[in-house]
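Coming up is one lone chain in C-alpha cells, specifically the form predicted on its own.
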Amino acid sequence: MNPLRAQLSADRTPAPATVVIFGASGDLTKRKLVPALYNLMLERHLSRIAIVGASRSTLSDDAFRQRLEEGVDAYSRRRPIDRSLWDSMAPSIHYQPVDFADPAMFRELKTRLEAIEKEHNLPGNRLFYLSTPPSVFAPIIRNLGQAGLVNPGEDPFARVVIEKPFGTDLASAQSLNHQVHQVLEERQIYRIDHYLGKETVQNLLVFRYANSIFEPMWNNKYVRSVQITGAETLGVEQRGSYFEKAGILRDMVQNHLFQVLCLAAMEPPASFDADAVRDEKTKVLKALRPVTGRDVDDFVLRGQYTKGSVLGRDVAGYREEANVDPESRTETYVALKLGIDNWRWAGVPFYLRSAKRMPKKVTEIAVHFRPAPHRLFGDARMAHLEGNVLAIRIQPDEGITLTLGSKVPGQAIEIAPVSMEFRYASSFGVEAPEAYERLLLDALNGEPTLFTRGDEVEASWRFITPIHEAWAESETAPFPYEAGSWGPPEAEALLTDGMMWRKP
C-alpha cells in the first residue's frame, strides 16, 4: 500500500480484537468511545469486536448494555440507532467490576476475558484504554504487566491508549513515562490527543505536503506571524477542583494547542512513517525559545473570567463556579508569544491562545502572510487591509479560508478583502467522522501516528513548567476580563508590529 495512502486514510479493517475500557462507568465511554465503535462497525470500518468495561462500579452485563445503548442514541453523529446492528453488538459487551489497586482482580479479569474471547471466536488481540484519572494509570498498568495481560509479542497483540493528562509537570510525565516503560514497550503505548483526530487538523500534512502552491511560502521569508487560537464558550461546569490544579495552560495548550503548533510548523518528514512524522513534531517542541523566570511576564499572559454574559445567557464568574476558591489565582485564559529557533521560523511570532467563556467556540489556525514589499496602490487603499490569512479552522465548521485584496467594481481602484472558502460539509457532501473514529481505528491498526510519543510529552513539558514555576512566586494575579469578551485588553500588549488578535 502507498505509504501516504496508509498512514492518512482509515481503510484498513483491523485484526478482530477485544476492547477493554477502564473507567468505563463514566461519561467518555458513553458519549464518545463506544459510540465511535458503533459508527466504526456501521460503516464497516470493524469486523468483529467484543467491548469489556472494566470499572469499580458494580454492574452487570445487561445493565451495561443499556447504558451504551442509551449513549449511542444519543450521542452517536450516525442517528437514529441501527437496531439489527446494535443486536448484533450487544452480546459482545460485557463488564467486569474491577478495583484498579487490586491485583487478584486483575487476574479474575483475564479468565473473564478468556472465556469472552473463546465464546465469540477471538484471537486473543487485546486494546486497554484507560479513561480513568491520571493517578491510577500507573497502578493499572503495572497490574496488567503483573497478571500477564500485556505480554510485548506481536500476535495477537496488546496495546493500551492512555488519556490525557500524561504528567502535570516535567518530573511527573518522566516518573510516569519510567513506571509505564517498566511494563510495555512504546511501540505498545498510544497517548492519545483527540485533536489530532479531527479531520482538519489530518489535513494540515495534506495540505502542505500533497500541494506545492503553499509549502514553498511556509517560512519566515513570507510568513509575518502564526496565531492558534483555541476558544470555548463553556466555564468549567462541574469540573471546578479539577480546574483549580489544571488551569487552561495544562488542560488546553500543553497537549491540544501544542500538536497543533506542531503539525503547523515541522519541517516535511523523510517518509509517512509513524516516528519519522513523530522526530519532526518532537524537533518544533525542543527549538521552541525557552521562557523562564522574570521573562514570563514579557512573553505569557494569563486571565480570568468575570461575570458576563455568553451566547445571551448571564453567566457567573470563575470564582463563584462551584469547588472554586473564592481567592482563586488559576487561569481561565492564557497567551503566549513563541519564538521557534530554527531556520525555516527564525523571527516569525508564534501566538497562541486558549480560554473559557469567550464569546463563541473555535479552535484555528491563522497563516498572517507578510504585505506586499512595495505598496504599489499607495498605503491609503491598502491601510485598512488585514493582509493575505489562511485560516485553517479545526472546529466548528471544519475548513479553509484565504483572504485576499481585490479591487472593488467601479471606476476608481478601491481595495477590499475577498475569501476562498473550502468548507468539509459541502465540499465532500458528507459528515466528518468523529476524532475518537480515526484514532480508536488506528490504535487497532497498530498506527501511532496521530499519538504522542514519550520524548514528545516530555519536551511540551519541558517548556511548560518553568511557566508554571514563575507563576507560583509571582505575586501579580491574572487579569480579569468578561465572560463573553475575547480576553483581557491588556492581551493585545503581546502582539507586535501592528498586529491585533482575530475575531474569528
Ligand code: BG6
The other form holds:
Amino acid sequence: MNPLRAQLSADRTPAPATVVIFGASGDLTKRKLVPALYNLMLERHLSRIAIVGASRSTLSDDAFRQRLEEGVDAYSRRRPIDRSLWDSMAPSIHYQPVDFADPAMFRELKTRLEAIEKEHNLPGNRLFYLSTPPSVFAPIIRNLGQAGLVNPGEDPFARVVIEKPFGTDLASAQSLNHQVHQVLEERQIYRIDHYLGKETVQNLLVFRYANSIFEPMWNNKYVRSVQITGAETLGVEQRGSYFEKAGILRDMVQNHLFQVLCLAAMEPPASFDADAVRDEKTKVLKALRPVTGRDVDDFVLRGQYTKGSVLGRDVAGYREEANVDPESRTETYVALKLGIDNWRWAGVPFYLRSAKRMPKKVTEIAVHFRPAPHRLFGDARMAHLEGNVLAIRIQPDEGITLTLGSKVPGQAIEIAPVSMEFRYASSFGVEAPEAYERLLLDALNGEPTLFTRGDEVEASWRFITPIHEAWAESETAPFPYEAGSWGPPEAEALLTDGMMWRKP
Ligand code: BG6
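Next block, the form predicted together with 6-O-phosphono-beta-D-glucopyranose, ref. the form predicted on its own:
Below: every chain and molecule of the assembly, starting with the one above.
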C-alpha cells in the first residue's frame, strides 16, 4: 500500500496474517492485546487473522480460547461480546507451549504455524508480539532467527513487536539493540510505547501541523515554560518487585513522558514518513541538556509516597506495599527541569513530573505563554493573570483548553481568566479506539511511525542513565509526600520562572 495512504486512511485493512503472542498466559494478552484484535475485527479493520499464543505453561487450544473469551468479555472496549463474531474468531485461536530458551521448541512452533496457516488458508505473514519479561526478549529473537521464522522479506512479512521496557539503562538498551539487530532489520522491529497509540497524543501532531495559528508562537519568543504531567492515583498495585527496580523515572518518564515531550517540542517534519517523524523526535532527545553528577539534585527531584487517602480511600505508604523494601529509596514521584538546547527552545524550561498516588489521574501538557509585553491596564489588574495557558489534556477528559484574560462585565476594567475549550467527547461524540488497537493495526500494516526507533530509545537512555547513576551514589533519599497530595512541597523549588506546578 502507498505509505501515506497506509498512515492516513481509515480503510487500512492489512493482509491476512498470524499474530503470535509470546507471554500469552500473561495479563496483557487477556486484558489488552486480544480485546484489541477483537475490536479491530468487530470494526472490520482486519479481514482474516489467526492468533497463536506461546508461553511456557501447558494449555490446550480450548482452555486458551476460554481464557481469552473471558478477557474480551471483561475488558473489551466494546461490550457485551458479539457472540457470533467471537464464535467465528475462536477456531483460528491456538496455543503452543514454548520454552523461550529452547531452540527445538521454536522449530516445533514453526511446524505448528505452517499447519495452522494451511488450515486457515493464511499466506504466512507473521507478527510476533513479545509480551514477556524483558530478560527473554533477546533469547526469543535469537531463537526465532535460528528457526528461520523472521526472514526479512516483505511477502510474506515477519515483524516483531517488542513490549517495554526496552533496556533499563543506556548499556542494556544498546546491548539489546545489538542483539536484536543481529537477527532483524530495523524495519522489522516495532518497539511499542502505548502512549503513542493514544488518540490525543497523535492529535498533538495534527494540532501543531494542521493549523497555522499555533506554530508561529511555538518557540522561546512566546513560550515561557512548558509543564508536562503524568499523574496517577494508582499505587504500585501487585507490581512491588518490578517497581522497586524500576522507579517512576524508568516506568513513565524515559518512555511515555519523553514521547509526549518529543511530539510537543519537535520541529515540523518534512513529511509524515515514519523516519522523517522519528528523526525529528530523536533530535529533541539529543538536544536535551545533560544533567549529570552534582547537577542532578538541582534539576531532578524525587519523592516517595507515605500513607494517605486517595479518592476517599485510605491507602498504605510505598514502603508498606507488598514486595517493597521497608527502607526502599525507589522514587514514586519525579520532577525534572529540562533544557532543550536548540534555536527554538533556548531558555524555555520544560518541567516534567510523573507520580503514583496523586489526587487524580491526569496526563497533560500545559504551554505557558509569556505575559503581554505592555501592562496596558496597570500592574495591579494584570498581576493575577499568569499569561495565556494552553492545556492539552491527553487523558482523561480529553481536550484542549486555552486560558485568556477577559473583561469582567461592569463599568470598571476588571480582568479575570476565562477559558476556551475543545472536548473530544462533545465535539465528536464517538469513542476513540484504544491505543493497542491502533498500534496492532499499524504493525500489521507495516507502518512504524508510532513505534520507537533504536537510536531514539538509546538517546532517551543517554539522558536518563546519569540521573540513576547520581542517585545510586547519593546519600539522600526521596522526599516523602502523602498519598493523595500533589507531591513533595520541595518540588516547587524546581520551578525557577516564577511559576507553580499546576494542580490540573
Ligand atoms: C505503564 C506503566 O507503562 O503505563 C504503569 O508501567 C502505568 O506503571 C501505565 O500505570 C500508565 O498508562 P496509562 O495508559 O494508564 O496512562
